[in-house]
Each structure stands twice: as structure tokens, then as C-alpha cells.
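Below you'll find only one chain, the form predicted alone, shown as C-alpha cells.
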Amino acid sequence: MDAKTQAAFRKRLLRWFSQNARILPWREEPSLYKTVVSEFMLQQTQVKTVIPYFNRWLECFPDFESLSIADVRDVIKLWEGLGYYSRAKNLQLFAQKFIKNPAKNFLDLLKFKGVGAYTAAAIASIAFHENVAVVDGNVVRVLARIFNLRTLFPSKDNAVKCVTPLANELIDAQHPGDFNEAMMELGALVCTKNNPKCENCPLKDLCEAFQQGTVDKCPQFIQLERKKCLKKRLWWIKEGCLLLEPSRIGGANALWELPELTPERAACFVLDKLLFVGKRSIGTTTFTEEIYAASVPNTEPMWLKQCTYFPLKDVHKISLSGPHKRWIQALLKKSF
């Protein structure tokens, strides 16, 4: 793409964005803190899901200072249902570290735990106006179609690596933040994975895939076989209290889940009845989780000491991962 075409690309994209950008809470009276929070929340999560969480977060933790001194249990509780809880912990760690040693650019941001190239580029371009391109799935799709890239990518990471030089060449140096948001917005609203609205695209006459009728073939990925994993969980109620154990993700007893019955643990119990089968997907792995009622052993195994009994009436007050919350609610409605 020559310099004249690149200039036309930037101009049309930014004009379209100024007229079509969604009204989002982190775009209203923008700040570095709002940008950081929104980018952490938007990692692997759709905008419509993030909005209510973002609003509640700002009410409880309006700035880096308030977040840095918050109880991690309150942080996890506020994140409950958004998934990928390590993001919440890393966001608090970001606040604590940023107060002591503020980041000033893309490279500084990469030193923070939980901040990869995508998140660093988004924050640096939007908050610091640094000339660095953001490349996510939306941007990969837009540029793969603009340049009619027919490469069969082995992974998303490989596609990002391939497309990033193109994105950095195209970025508007005067408005890098707006350009990056516009690229992602175009991919989310117009240049969608399925049923793209090509006729409404401001870049259609610059899009090689549109001109050649190959939009549905860009980009292409090798289909990876999904992995399968089976886990067993314990459903144990004692004197009106449900047994739960702290999740390895939450830390500091901030996030709870039904105890996992590893083969060693399961040997301590007699599994009386399969009560529930739940499924969830993480990345390319599908987890099937079987929840069992079990007979109480004469002597409780040592590992139960890390677990806690919660009164059934108070279970809704503690932080549970999204799947466990749904499964527990379903099981409590049943009578055994």
C-alpha cells in the first residue's frame, strides 16, 4: 500500500470512528486509570459483558490508590462472574506497583504482571499517545481482509505476529489511540467474523479481499483439536453448611469452589451418587466436571483442613467462580 493509499485509509477510518464510535463508560471523561481498568477487563471478554462490571468497579475503586489498598477478597468479589480471576489480582498488583513506579510508555507497561503486548499497546496509545499499534483478533481480521492475506495461520499468536508490522505501518502517528480504537471498533461492528457488513465499510474500495470476493476466506486458521479433561468434585453438606475450598486462582481465601476429588482424595471417600455434570471451556480445553455426593469418612482426611464449611444461607455472599456459582445454585434447588 503506497503512502497516498495509507493516508486515505487513515482519514476514512478516523472519520468513520468519529461518527460511529460506541458510547462506552471508559470513553467518557477518559483517564489513564479508566483505560487500564477497561483493558484488563476486556481481555478475552466482550464489551457488553464488561460495561456493568466496569461501572460497579469505578464506584468501589475510583482510582489507583483506592484499588491498591483494597482487601483482595473485595476485589475478587467485585470481579465475580467476569472470569479469568487472575486479571483481577494482576489489576490490583498493577495499581500497587504503578503508585510506586509509574509507567510512562509501552516498554514500561510490559514490566507489569498480566500486561502483554496487546494491553500495553492499548494503554500506551490511548493514555500516553504513543505510536504503537494494537493487534487483537478484530485487527487481524480487518487487515487480513484489507491485504487479502490467504495464509493458513497455525494460531492466533502467529497471525498477530504476521499482522503487527502492517498495523504499525498504517497507524496514524497524530492520533494513535483513536486509530487503534477505530480498528478494533470496525472489526467489532462492521468487519465481523460472520456476516460482515462490507457495504457499510468505509474501507471497502481499499479492501483487496472485498474486491476479489474472498472476504470469507480471510483470515484462515488451522483448526486445532479440542482437548478434553474430566474432573470430579465433592458435594458435602454438614449441619446445614456446604464444604468449599479456596481456588488456586483467587489466593488469600478470596475465591471458593467445590473441592476437587483428585484420585488420591477420592480414595478417602465412598462416592454415593453422581448429582450433577457441568461443562465449561477454557481456551482449547473442554472440562467436564462431575459432582458427587459422598459418604463421610470416619476420620476426616488432612486435606479437608484447607477447606471451610459455609452456612447455606451465606453461600451467596462469598466469591465463587461463574461455573461453580451456577452449579451450586442448581444443586441447592434440588432435593436429594
Ligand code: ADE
Second form
Amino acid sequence: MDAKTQAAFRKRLLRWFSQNARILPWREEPSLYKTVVSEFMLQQTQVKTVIPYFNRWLECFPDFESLSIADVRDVIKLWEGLGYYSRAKNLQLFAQKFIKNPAKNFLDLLKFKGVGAYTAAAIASIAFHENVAVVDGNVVRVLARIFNLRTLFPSKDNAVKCVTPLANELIDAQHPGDFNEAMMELGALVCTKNNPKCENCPLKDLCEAFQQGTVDKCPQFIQLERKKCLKKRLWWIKEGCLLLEPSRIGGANALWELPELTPERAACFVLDKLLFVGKRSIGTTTFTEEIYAASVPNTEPMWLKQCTYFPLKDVHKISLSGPHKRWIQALLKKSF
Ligand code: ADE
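After the form predicted alone, can we look at the form predicted together with adenine (ADE)?
To see the whole picture, the full complex is given below, headed by that same chain.
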């Protein structure tokens, strides 16, 4: 793309963004803290899911200081349902480290746990006005179509690597944060994966794929085989209390799950009845999780010692990972 076309691209994109940007809570009276919180939440999660979590978060933890001294259980509780809980812990670690040693640029940000190139570029460009492009799945799609890239990408990471130099060449050095947000917004609202709204696109005259009629062929990815995984879990109630095990992800007993019956563990139990079959997907793996009522052996196995019985009436007060919360609610509604 020549310099004149690049200039036209930037001008049209930024004008479109100024007229079409969604009103989002982190865009109102923006601050570094709001940018950091929103970008952590937006990793692997859609904008509409993040909005209520972001608002609650800011009410409880309005700044880096309040977050840094919070009890990790309260931090995880506020994240409950957003998934990928290590993000919540890393966000608190970010606050603790940032207070002692504030990051000032993209390279500083990369040293924080849980901050990859994507999040570092988003924070650096939006909060520090640094000239560094954000490339997520939306941006890959926009640029693959603009340049009519017909490569069959082996993975998303590979596509990001391929597209990043193009994004860094196009970025508007005067408005890097707006440029990045505009690219993500265009990908989310107009240049969508299915049914893109090309007629409404401010860049359609500059879009190679639109001109060639190949929009639905860009970008293309090698289809990964889906894997299947079966897990068994235990539903065990004693004196009105449900047995739960701390998740390895939450740590510090901050996040709880129905105990998994690995084959070694299941050998100690008599599985009485299959009560529920839950399904969830993580990446390209589909997990089928069977939840069993079981007879617990007379001598309790060692691993039960790390578990805790929670009164069923208080189970909503602790943090449960998203699918476990749904399964427990469904099981509590069932009459046995
Ligand atoms: N996705 C990740 N960061 C975003 C942002 N700042 N605006 C819109 N979508 C995003």
C-alpha cells in the first residue's frame, strides 16, 4: 500500500471510529487503571460479557491501591463466571508490582505476569500513546481482508505474527490508541467473521478482498481436530453440606470445584448413580463431565483432606468456577 493510500486508510478508519465507537465504561473518563482492568478482562472474552464485571470491579476496587491490598478470595469472587481465573490473580499481582515500580512503556509492561504482546500493546498505545499495534483475532481478519491474504494459516498465533508488521506499518503515529481500538471495533462490528457488513465499511474502497469478491475466504485457518475428554466428578452431601475441592487455578482456597474422580480416586468409591452430564469446551477440547453420587469408603482417602464441606445454603457465597456453579445449581433443583 502506498503512503497516500495508508493516509486515506487512517483518516477513514479514525473518522468512522469517532462516529461509531461503542459507549463503554472504560472509555468514559479513561485512566491507566481502567485500561489495565479492561484489557485483562477482554483477554479471550467479549466486550458485552465484560461490561457488568468491569463496573462491579471498579465499584469494589477503584484503583491500583485498593486492588493491591484486597483479599485474593474477594478478587476471585468478583471474577466468578468470567473464566480463566489466573487473569484475576495476575491483575492483582500487576497492581502490587505497579505500585512499587510503575511501567512506563510496552517493554516494561511485557515483564508483568499475564501480560503478553497483545495486552502490552493495548495498554501502551491507549494509556501511554505509544506507537505499537494491537493484533487480535479481529485485527487479523480486518487486515487479511484489506490485503486479500489467501494464506492458509496453521494457527491464530501464526496469523498474528504474519499480520503484525502490516499493522505496525499502518498504525497512526498521532493516535495509536484510537487506531488500535478502531481496528478492533471495526472487526467486532462491521468486518465480522460471518455476514460482514461490507456495504457499511469505511474501508471498502481500499479493501482488496472486497474488490476481488473473496471476503469470505480471508483469513483461512487449517481446521484443527477437536479432542474429546471425559471426566468423572463426585456429588457428595453430608449433613446438608456439599464436598468441594479447591481448584489449582485459584490457589489459596479461593476457587472451588466438585471433586474430580480421577481413575485412581474413583477406585476407592462405589459410583451409585450418574446424576448429571455437563459439557464444556476449552480451546479445541470438548469436556464431558459426568457427576456421580457415590458411596464414600469407610477410611477416607488422603486427598479428601484438602476438600471442604460447605453448607448448601451458603454455597453461593464462595467462588465456584463458572461451569461448576451451573452444574451445582442444576443439581440442587433436581429432587433425588
Ligand atoms: N478488545 C480488547 N481490547 C479492546 C478495546 N480496547 N476496545 C474494543 N475491543 C477490545
